[in-house]
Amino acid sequence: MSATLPGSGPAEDWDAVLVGGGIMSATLAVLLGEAQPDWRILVVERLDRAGLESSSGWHNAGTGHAGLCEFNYTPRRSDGSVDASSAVRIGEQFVSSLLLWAHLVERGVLGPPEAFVRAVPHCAVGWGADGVAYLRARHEALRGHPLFADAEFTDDAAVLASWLPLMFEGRPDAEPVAVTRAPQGTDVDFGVLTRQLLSALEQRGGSVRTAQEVTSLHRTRGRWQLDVRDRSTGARSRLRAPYVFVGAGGGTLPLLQSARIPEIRRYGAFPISGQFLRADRPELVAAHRAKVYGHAAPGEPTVSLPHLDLRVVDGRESLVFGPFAAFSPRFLTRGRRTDLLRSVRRGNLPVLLASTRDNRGLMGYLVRQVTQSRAARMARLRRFVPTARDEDWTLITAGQRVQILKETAGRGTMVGFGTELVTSAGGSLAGLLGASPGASTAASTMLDVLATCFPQRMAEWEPRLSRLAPSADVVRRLDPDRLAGELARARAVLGLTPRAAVPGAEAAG
């Protein structure tokens, strides 16, 4: 099992390490186990236990993006149309990993889903007369694909205040205001899943090591040699493998440089806090049982869309209102304060300062939020809650991103939304670069690249693949019907079932 490299000691061998113990590289290791059941797979994570970082149920909105609420994935085009294919292509994705998990329940290979998965119905709010046409639109576009069938829209005011009592019991006529309403939506806690999924790992007879931090990681010999260090005892040991995926967070894109691809020059990197109100008293997360998306206010990015959501972690419910942003230089929420500086190359520098130039309005968005008082972030909440108190809600820190810059067409853009793939020495090293809708299409993204870093391999692979989670192309191309029968059987085996529509709603049209 271990080689002798000159001057470096023993080096265990695998056929795969995931560097990173989240959503992605659980699911990957899953697929890669399906694959190929012959191989010696390893998952390595720094923080004493898995999913506790960018995949805690804290450190994200738990949302299960599927396109059915969120206005950032439905742009509207200059003649007042929307563009709906972004979330076409998101909910495409999320079925995949809907498949993917009831598959896994099916074999037994998972916990209870009611542990990680529930149906919370996903709504979206337009304020305003601007506002609603923005949202008739939208709902318009995507009515007539079959994974937004059910979505219903009203503008009625008794109907609101039947589905969303907290936004809108007694809330003054002052303004027009309309919301749809997607049943079949769902909160989803990250954090226990990926945990359900590496232990389906490890009873395939993979491995997962925990407080193991990559320190550095190289090529050698025609293989990845990873070193590595135990945050508990201080003890330094060295990995060896042919195929190294990094799905590390903000921690992957300096692991990737440390490795001296190519491919990874031309990123920059910067870091965002997010920070949410939180409340638990009972008697408001009882009056809403929903995550309601807003769109941005005018002039400001749409990485700012607030939201309201129902959220269910370790089996308790709260409700949560946000995102408001907050800078810190650390690419993790356990970091370094040095991993901005750190990140910094020769490289890179043009594509920082491009960024900077270029995104100015953005900046300044930063810096408006990070000085925001909470009497500024109680105002924003108050457009959601009108009877919001003070002391029934408490800021909490949700989690570090890293926003990944790269030059497009001479210009600095920070990449968003989606997920950037960077691959070096013919795929066998792989890492995952960007956040949202990110968690949500784990098993997709996945899918890809396993295609993208074992091509040879995928007519063998493909077979078992396909029976635990087809790609969202495969998604694309299946018929409505059956599509919804998929999805039915899905939702079913994941006790995730809608309760009937509320009555009294009206459809657009």
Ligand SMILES: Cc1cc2nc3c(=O)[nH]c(=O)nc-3n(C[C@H](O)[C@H](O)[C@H](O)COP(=O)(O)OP(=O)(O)OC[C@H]3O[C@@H](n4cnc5c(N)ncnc54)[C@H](O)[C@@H]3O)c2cc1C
Contents of the next structure:
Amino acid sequence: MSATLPGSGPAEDWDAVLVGGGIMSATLAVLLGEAQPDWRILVVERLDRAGLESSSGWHNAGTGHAGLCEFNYTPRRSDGSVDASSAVRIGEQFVSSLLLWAHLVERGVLGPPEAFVRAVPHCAVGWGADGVAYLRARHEALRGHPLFADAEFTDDAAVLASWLPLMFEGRPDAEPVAVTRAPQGTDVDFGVLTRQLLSALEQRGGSVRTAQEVTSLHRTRGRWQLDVRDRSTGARSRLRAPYVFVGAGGGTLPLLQSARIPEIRRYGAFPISGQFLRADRPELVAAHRAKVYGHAAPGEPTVSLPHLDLRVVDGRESLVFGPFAAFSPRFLTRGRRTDLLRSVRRGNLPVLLASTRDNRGLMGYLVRQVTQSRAARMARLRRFVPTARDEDWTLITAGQRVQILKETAGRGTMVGFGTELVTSAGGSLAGLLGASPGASTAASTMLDVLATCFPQRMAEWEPRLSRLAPSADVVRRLDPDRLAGELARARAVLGLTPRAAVPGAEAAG
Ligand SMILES: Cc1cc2nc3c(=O)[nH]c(=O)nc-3n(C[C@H](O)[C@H](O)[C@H](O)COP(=O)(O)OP(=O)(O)OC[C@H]3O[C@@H](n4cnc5c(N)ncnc54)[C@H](O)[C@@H]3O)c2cc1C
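Previous: the form predicted alone; requested now: the form predicted together with this ligand:
Every chain and every other molecule in the complex is listed next, the one we just looked at coming first.
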């Protein structure tokens, strides 16, 4: 198992090493274990426990993003109509995740599901005449699609107050307002899910090591070598594998830079921390049983739209409102102050400068966000909760969003949404950059990683993988009845709908 390399100390051999114990590596590890059960798979995590960075319950909004309520997936065209294609895409990606989790629960390797996923309706709110017109167009564009068929639209004050009492009971009738409500929405604790997935990996023979930080990566004699530091003892060791996936969240860019692969040269990154206002008072929580997403105010960018969410973290219910942007030069919440500075290289400096130059509006918005007073944050909250009292809401810091900077058509771009897979050396090294839409898409994103990195094995792997989860492309091709049936069954297994409501569930269950 161990081999001594001249001048480099002993290296421990694995078939695949996955760096980072977040939702992405955890999902990939389970899929890879299914595809190739005889491979020795190791997940290496720098913290004492997995799922404590972006995937932690308190470090993200826990929205099972499915396109049901987020305006950023339904941009408006110049004629006022709405382009629904991104919402449909993310809806399909989320189906892939739901089916994966349900299959693992049915096998008894994941669960109990109520520890990581709950039914919480997803609502979108349109403010003012223009916002209502936008919401109506969004609803029209989506409602013909089977994934969105259940969504309801209302601008009736009484219905609004019954759906969302905290927001609309007793609200003065000052401006037009409308809401869509999708009862199939979810709240997900991705931290708990990550740890459950890693336990599933261990049950089938994979390994997870915590408090082990990968400090650098390099390729020697056709294999990747990873230098590792034990954060509790300081001891150094070396791992070796033909395949490495870097799912290190904010730690991905520095590691890919350490590997000196040409594919990473022109990428930069800019960290933005998220903050939320959080309330735990039971009366408030009881009066808001949904996740409600708003649209951007005129002149504001669409990178982070305000939302008021019911959250269930570690089994406890709270409300959160945000996100508000904040600045920290760290790439991980428990990273180093020097992360941003150390990421600047000769190859990516032009991209960083161009991104600053070409995104002045966004930069200005971020500066305004970062310097925002508590009173200004409360004022934004009162748009949603007119009766919000200062003493009920505490500002909490969420995860670091390490936005990708790259050059697109000669301009510096800050990639607000989307993740990017960077691969090198024939797919033997892959790293995931970017933080949105993220966790919700883990199953289909990781199936895509496997297809990209192992094209020659997919014919053999596909039948095994499809037992666990279809890719988003396969979901797209399902006929509506089959899609509805699979989804209803998965939702029942995950406890998101009453089991008796699903035809055939008793027999199958
Ligand atoms: C404010 C905010 C709100 C969000 N809201 C949502 C939401 O509502 N719904 C949604 O689906 N997504 C949301 N996201 C995105 C989502 O949280 C992320 O996309 C997802 O958690 C990323 O998972 P990951 O596994 O890539 O990274 P992480 O969970 O960050 O995991 C990476 C792991 O790698 C470890 N690591 C780093 N460097 C090293 C190293 N050198 N060696 C070993 N280990 C290392 C870290 O400690 C960490 O545990 C949100 C993100 C933010 C910031």
